[in-house]
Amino acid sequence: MGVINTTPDSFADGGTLYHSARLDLDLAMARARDMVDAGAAILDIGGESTRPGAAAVSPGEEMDRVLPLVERIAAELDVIVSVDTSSPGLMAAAAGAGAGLLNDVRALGREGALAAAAATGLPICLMHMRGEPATMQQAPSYTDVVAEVADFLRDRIAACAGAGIDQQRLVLDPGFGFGKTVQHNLQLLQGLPRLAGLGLPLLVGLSRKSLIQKLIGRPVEERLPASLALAVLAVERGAAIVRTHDVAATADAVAMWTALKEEGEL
């Protein structure tokens, strides 16, 4: 899953898709094509930053950032378009624009999101986050982070069932970096097989995360080697989808692990 942020304050690309304070659709499409050519099966389009401390944007602004790109990618590229949103209105509009997956960091927790997602008929990724982006990193605490994340995801699976969303439409994301300390993130990575035991595909996003800076002191632009190591470790522990800003390198790293596994070396 390749990441394309349509926000001017993205931590990963610093708003490099913007020109004169506006999203440059042609530039964004060039990035999308490059990612598909490099091996992305899914492109995740987000219009609201969810980095720690991020401020919310209005539903209208989020739609303006996301929908034109979703429409163009769906029309021009052979790839699944994922929309990273918690907004019920954008979920409905994105489905009409050609999206093939809804990716919600709030696990359909906003008012109206369950009903909106159910009505689209699309697959949905449910992510664990403690708190909100603006406050989630203020002293997060768990007794057993893996067990508590698993319990939360079970509850959201049940809520989806109550809204008529079949379990086969669901993907789960443990939410690395979303209301977790470095130690919590490491415990989650070690405990991924327990989460895979929930029986649904796992999506893991560790690409360029601040975890890397806190462990080995690397700034965003120097986090690729560590991101690749984390991607391979996540796949080895049961991740089915890897969300990444660096598609070509990540695809190669995972392909090498897959080749060894298929030869019985792992």
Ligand code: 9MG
Second form
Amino acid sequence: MGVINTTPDSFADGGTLYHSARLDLDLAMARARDMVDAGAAILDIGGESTRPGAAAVSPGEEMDRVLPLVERIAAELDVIVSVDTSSPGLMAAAAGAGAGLLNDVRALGREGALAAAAATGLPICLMHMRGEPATMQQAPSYTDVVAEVADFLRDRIAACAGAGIDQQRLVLDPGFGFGKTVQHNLQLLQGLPRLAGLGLPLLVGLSRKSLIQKLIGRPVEERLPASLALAVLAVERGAAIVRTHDVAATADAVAMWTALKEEGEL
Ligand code: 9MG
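Next, give the form predicted together with this ligand, keeping in mind that what was shown is the form predicted alone.
Everything in the complex follows now, all chains and molecules, and the chain you saw is the first one.
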């Protein structure tokens, strides 16, 4: 899953698709095409930054950023278009624009989101987050982070069932970096097989995240090698989908692991 942020303030690639303070749709399409050529099966389009402390965006502005790109990608490229949103209005509009997946970092927790997502008939990624992006990194605390994330995801699967969303439509994500310390992230990475035991595909997003800075001191523009190491570890532990800013390199890293596995060398 390649990441395309239409925000001017994303932590990892903020503003790189902007010209004179406006989103450049042709540039975004070129990025999308490159990612598909590099092997992305899914492109995740986001219109609101979820980095800690990011400014909130109105639902109207989020739609204006995301929908034109969703429409063009769906019309021109052979790829599943995922829309990264918690907004019920955008979920409905995205389905009409050709989206094939909803990615909600709030796991359909916003008022109206369960019903809106259910009505689209689309697959949905339910991600765990403790708190809200503005404050989530202020002393997050768990007794057993893997068990608590698993309990949360089980509760959201049940809420989806109550809203008429079949389990077969769901993908689960532990939400690396969303209300977690480095230690919590490492425990989740180690505990991925337990989350895979919930029986649904796992999505992981570790690409360029700040745990890399905290563990080995790399600024965001130097986090590719460490992101690749984390991607391979996550796949080895059961991840089915890797969310990444660097599709070509990630596809190669995972292909190498797969080749070794198939040769019986791992
Ligand atoms: C939008 N977004 C940013 N990081 C993410 C992650 O780790 N997982 C998912 N599902 N979405 C994310």
